[in-house]
Structures are given as C-alpha cells and as structure tokens.
Amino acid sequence: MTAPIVRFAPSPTGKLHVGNVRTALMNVLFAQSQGGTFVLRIDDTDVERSTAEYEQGIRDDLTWLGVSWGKTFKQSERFDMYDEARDKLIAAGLLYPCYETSDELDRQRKLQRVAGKPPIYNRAALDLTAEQKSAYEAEGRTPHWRFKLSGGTVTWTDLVRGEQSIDMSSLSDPVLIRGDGSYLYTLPSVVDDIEAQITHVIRGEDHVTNSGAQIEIFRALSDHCPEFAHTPLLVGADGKSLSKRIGSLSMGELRQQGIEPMAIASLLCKIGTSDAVEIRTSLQDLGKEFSFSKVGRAPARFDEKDLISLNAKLLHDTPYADVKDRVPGDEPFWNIVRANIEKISDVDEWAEIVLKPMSGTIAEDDKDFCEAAANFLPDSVTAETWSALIAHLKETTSRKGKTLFMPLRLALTGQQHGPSMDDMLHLLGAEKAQARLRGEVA
C-alpha cells in the first residue's frame, strides 16, 4: 500500500470533545503505523457560526494532545474550487434546482408515509419547466440543489464493517447547496478529499449511509475515491449516547480538570477494540499498536472513572523531569506524593500539608500520646526514625493497630491517609513534626 493520506475535518462552531477526537486519533495512528500524512482540514462553510476563537481552540487542543500534521487548510478560502464543481455537475445534468419550502417537503412526507412509501423526495423538481421555475423566483424563491443519485447500489469494503452495500433507491437525493447559496458539507468534502488526494476516510459510522452518495459525487468529479472506515460511535459507561453531556468532556473542560493528554489518547485509542486499556506514553508507541482488525463492532464505552485510573496510573510513574514546571515542591516531595494523587492538582493538596505551615487534628485523649511522641523524634530525621519512633510508642503506652498509628498521621498531616508515614516524616522534618505533635502551628 501506498502511503496513506488522512485528514481530520472538525467545524470551527464549537469545542473539541472525546467524540471527535477520538476521530482524530484513529486518523493519526493509522498514518503513524503505515508512514503516511496526516492533514488537518477546517470545515467553517458555516460562516455565521464559525469563528477564528474556536479554530484556534481545536488546533491549541490537537496540540496539547500531541498531534501534529503535515498540511492544513480551511474551506472558507476554497469557494472557488465549489463552484467550479458545482457548475461541472450541473452540466452533466446530476446537480438541479428544487424550490419546495420546509412545509411542502414536510407534506410531502407524511403524504408517503400514509400511503405506505418511504419518505424520500420525489424528484418533482426535475419536471418543472423554465415558466415555473421563473414563477417560483418571481415569488422570491430561491432555490435549493440536489444531487441525483443514480438508484442503483453503492459498495465497498469498509476497513472496519467489511462488506457495505448501500441501495441509493432508498435515499432522497441529497441537498448540497441551500436556498441561500451556501455549500452543506457534502460536496466541499468530496472536492476537498479529491485535491488533496485523501486515500482514507476514516470517521464514525454515523456517516456510513453518507458514504454512498459521497462515492456517487467522487466518481461524478474525477477518477479518484478513498477508501472508507467507519468505527463504531463512543456512549457512556451507561450505553447511552454522550450527547448531552458533551460539554463537560471537551479538551478545555478535561485539561481544567487536570487529566493528562495520554490518559485521554489511551483510553480513546484502547476503548472498543481487543487491546487492553493501558497506558501508552506516547502517541508514538499508540501507532506501532493500531490495527482496523482490532476495531470492534459495538460501540466503544466511555467511563470516566478509567480515564481518572489511566490519569493516576501515568502520574503515578511520571519522573519529577516532566512535571517540575507544574509542580511546587522538589524532586523527593514529588516522588514521595505522586502515588497518593489523581490529578496533577491533588498536588496543591499535598503542598498545603508538607511545604505550609498547618496544625493537624489531635483528639483530648491523643494529646499525652502524641506529645510523648514529639518528645521521642530525634533534631534529625534519619530513614530508620520512624519505625524507631513506633517501636518505642508501642512498648511505652501498650497502644497498637490503628491506635498507635491514626493519632500520629492525623496529628502530622490532618489526613486519614496518605503517604507512608516513614516518607513523611522525612518531608517534614523533625522541628515541624515536633511541633505538629504538640498541637502548634508549624
């Protein structure tokens, strides 16, 4: 195989969310794995709701993410090559004009239903004479316009579903231009893939019946077409759809939590397939593992709760080297905390406990306990301190289990659990803990 050429296409209308970027992925890890391009295309044709903020947001978050590409371009600069196509599909008779209003289609389609037809428009637009069609514009309406479908059968072999046989009889004849003039995304997209020579389409399977009339537009245009891949769509752990919840599982929205890019890419790239969900590194090392093969059927199931465990697992074994710039404290306090967080911002918390002065919480019956143990600690805290302090505790007050062991941790750090009380002590040192164990603010 020659190498691949992909692209990403997302709309400059609002966020990029797990859903799409999902998308992206797939894209980037196929071309990874075969040393192919990857190319990012912006789709704002909708200039009313298009904007500059939102375009730089999706390529800030494919950024963070770690994707690169080799070429992009946005659509809103390619009108010219839209028109050029429409005008050739025009002559050759498969693009006209239609000037029925929302309601006459509405009509139209519960007439069809009653009479037991499927909904597809009935192509009455291909009768009208030049005497009608004035008539229409002299009553101020201006025209959509449908691509016609031939009404035979589409078929390719899908990388994902196999076979795929698509009867164009059953489908209206799609709309490609509006009423206003402006291009929906159909026919920018099929140009678009033609010039830039897009080998692969690779997308969510809510556009496998899309694909049938796209491979009627490519081959209406030119000689080339791309192959097709359709993965499954993403759901909630729930197995419901993610729609309404997209919002809070935007890039922004997760990076504001503080998940890091690779847990996101990992459980993206892993969900729905035969691989284990793991984490991988890099996006790199992602792409040595993608394969369509393993691309299951059902759809793939997004569960936060992995994305928080693939989160701790990868900070988890994060040197400081990667997180010194986003992290207070020094190479041991990190080192020691790193196992105890979820988040890069469960740092702040630990912080607030070794590096700041704080008082910890020391029961009215704890309070002898405790102070005998302050008495004990040595000025200098060596590795052997604190099992030298536990070993002296358990055989001067016959406290054992979690009596011995809960007072000194909520008196050291205010928290029930945590690090190992050995490291901590270490971190804190042993005027602070000292002071700590006596009730003082230190």
Ligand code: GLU
Contents of the next structure:
Amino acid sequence: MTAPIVRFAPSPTGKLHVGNVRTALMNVLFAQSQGGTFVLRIDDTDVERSTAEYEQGIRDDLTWLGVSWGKTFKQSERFDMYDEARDKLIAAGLLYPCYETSDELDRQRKLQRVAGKPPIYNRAALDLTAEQKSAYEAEGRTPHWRFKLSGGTVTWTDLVRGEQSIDMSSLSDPVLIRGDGSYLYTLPSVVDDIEAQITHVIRGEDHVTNSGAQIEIFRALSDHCPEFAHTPLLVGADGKSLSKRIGSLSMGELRQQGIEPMAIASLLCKIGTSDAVEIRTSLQDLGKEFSFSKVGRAPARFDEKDLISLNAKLLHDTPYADVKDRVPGDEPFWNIVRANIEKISDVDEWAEIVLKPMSGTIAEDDKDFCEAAANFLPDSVTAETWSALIAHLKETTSRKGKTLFMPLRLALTGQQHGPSMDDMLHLLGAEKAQARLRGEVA
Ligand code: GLU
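For comparison with the form predicted alone, would you give the structure of this protein in the form predicted in complex with the named molecule?
Whole complex next, starting from this chain.
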C-alpha cells in the first residue's frame, strides 16, 4: 500500500468536542500507523456561520492534543476549483437547477407521505423548459442545484463497516449548491479529496449515506476515489446521544476542568475498540496499537468517570520533569503527592498543607496523645521516623488501629486521607510536625 494521505475536515462553526476529536484522532493514528500524512482541512464554505475564532480554536485544541499536520488549507480559498467542478458536472448533465421553495418541497413531501411513498425529490426540475426556468427567474427565484444520482447501487468495502451497499434510487438527488449560490460541503469535499489525493476518508458513520452520493461525484469528476472508514458515533454512559451535552465536552471545557490531553486521547481511541481502555502517554504509543480491525460497529460509550480515572492514572506516573512548570514544590513533593491527585490543580491543596503555614485539627481527647507524639519526634525525620513513632505510641498508650494514626494525620494535615504518613512526615520536617502536633500554626 502506498503511504496514506488522510484528512480531518472540521467546520469552524463551533468548538472541537469529544465527538469530532475522536474522528481527528482516528485519522492521525491511522496515518501514523502507516507512515502516512495527516491533512487539516477547514470546511468554511458556510461563510455566515464560520468564524476566524473557531478556526483558531480548532488549531489550538489540536496542537494542545499533540496533533500536528503535514498540510492545511481552507475551503473558502478554493472557490475557483469548486466552480470548475460545478461547470464540469453541469456540462455532463449531472447538476441541474431547481426552483422549488422550501415550502413547496415540504408540501411535496407531505403529499408523498400521505400517499405512502418515500419522501424522495421527484426530479420535476429535470423537465423544466428554458421558458419555465426564465419565468421562475423573472419571478425573482434563484435556483439551487441538485446532483443527479445514478439510481443504481453504490458499493464499497468500508474499513470499519465491511461491505456497504447503498441503493441510490432510495435517495433524493442531493443539493450541492444553495439558492444563494453557496456550496454545501458535499462537492467541495470531493474536489479537495481529489486534489489532495486523499487515500482514506475516515469520518463518523452519520456520513455513510453521503458517501454513496460522494462516490458518484468522485466518479463523475476523476479516476480517483478514496477508501472509506465510517466510525460509530459516541454515546454517553447511559447509551444516549451526547448531542445535548456536547458543549460541555469541548476541549476548552475539559482542559479547564484539568483533564490532560493524553487522558482524552487514550479514552477516545480505546472506547469502542477491542483494546482495553488504558492510559497511554503519547499519540505515538496509541498509533502503534491502532488498527481499524479493532474498531467495533456498536456505538462507543463515553463516560466522563473514565476520563477522570485515566487522568489520575496518567498523573500518578508523570515524572516531575514533565510538570515542573505547572506545579508548586520540588521533585520530592511531586513524587509524594502525585499518587493522591486526580487533576493537576489538586496539587495546590497539598501545597497549602505541606508548604504553607497552617494548623491541623486536634480533638480535645487527642491533645495529650498528640503532645506525646511531638515530644517523641527527633530533630530530624527520616523515612523510618513514622514507623518508630507509631511503635512507640502503641507501646506507651492503649491506642491501636485508627485511633492510633488518625489523630496524627488530622493534626499534621487536617485531612482524613492523603499520601502515606511516613512520606508526609518527611515532607513536613520535624519542626513543622512538632508544632502542628501541639496545635500551633506552622
Ligand atoms: N465538514 C464536514 C463535517 O464536519 C466534513 C465531513 C468529512 O469528513 O467529509 O461533517
């Protein structure tokens, strides 16, 4: 196989979210696994809804995720090419002007439904005479343009879905150009895929039917037709569509919540596949394990809880060098607290406890006990001090189990949970620990 060329083609009409990022990553990983090229195409033919901010946001989010592209371009800069393709299709009799208003089309569909027929466009526009067209235009109507489907069967072997067959006679001729002259994404996408010699179109399965029509457009315009891989859509943990919650699942939101890029990438690339959902620390590692043969046909379940636990796992093994610009404290501090955080911002709480002056909590009944602990502590603590302290207190008091260590943990940290106390004691140092055990701010 020649090295693949793939593309991710978001419209800059919104933010990148877990759904379209999954599509982006599938493209990236496939390209990586085959030594191919990843192209970023910005589908901004809808000039009304596309914005420069969203476009920049897409590029920033992809970069944050660790994705880079070999080539990038915007559709809004290529209208000449689309016009040329349009003229070619018109000359071939495959693109025809239609003058129905959307109300008229609605009415037609209703009548078809009442008559028990499928709501397929009736191709009345194909029979219009030149006079009728002029009359419509004189009325002020501007045509929209439909692609004339073959009415035959389009088949392809989908890399995820296997053998696909679409009966084109069951579909309406798709509108390629709106009444205002603007292009829907269908034709520009094919023109760009031909020009960039895209070898594999990898996208969500909501595009399966489009692929039928686009394959016919590819054939009408060139000898080039890519392979297709349609990946199942994401659903929530409850099996329901994510569409209503997708705004809160944007990269910006997740980033703000403290989710690391590789937690997102690992989850999105492993759910819905035969691989276990586990953390990977680089896109390269995910790429080495990627294969379409592992991608299942059932919807992939996206559960935010998994995102948090993968995030925690990732941080637990992250070396200090990778986070030193983002966390307070030094390497020993990071190495001890990292096992107790889910998000990097959780470090701040431990920094408050370890690095800033504070006092813990000591119950009335525990005062003498904590005082005895303070008195026992040597001037400098080592890794063994905690176990020596516990052994001493066990011997000299009647306490055991939780009543033995919890008052100490509370006095030293104010928390019921946290890093192991031998580590904590070591981090705090003798002076701070003694003062806190005596109820002082230190
Ligand atoms: N802009 C289209 C979309 O976001 C691209 C679809 C495709 O990958 O061909 O749905």
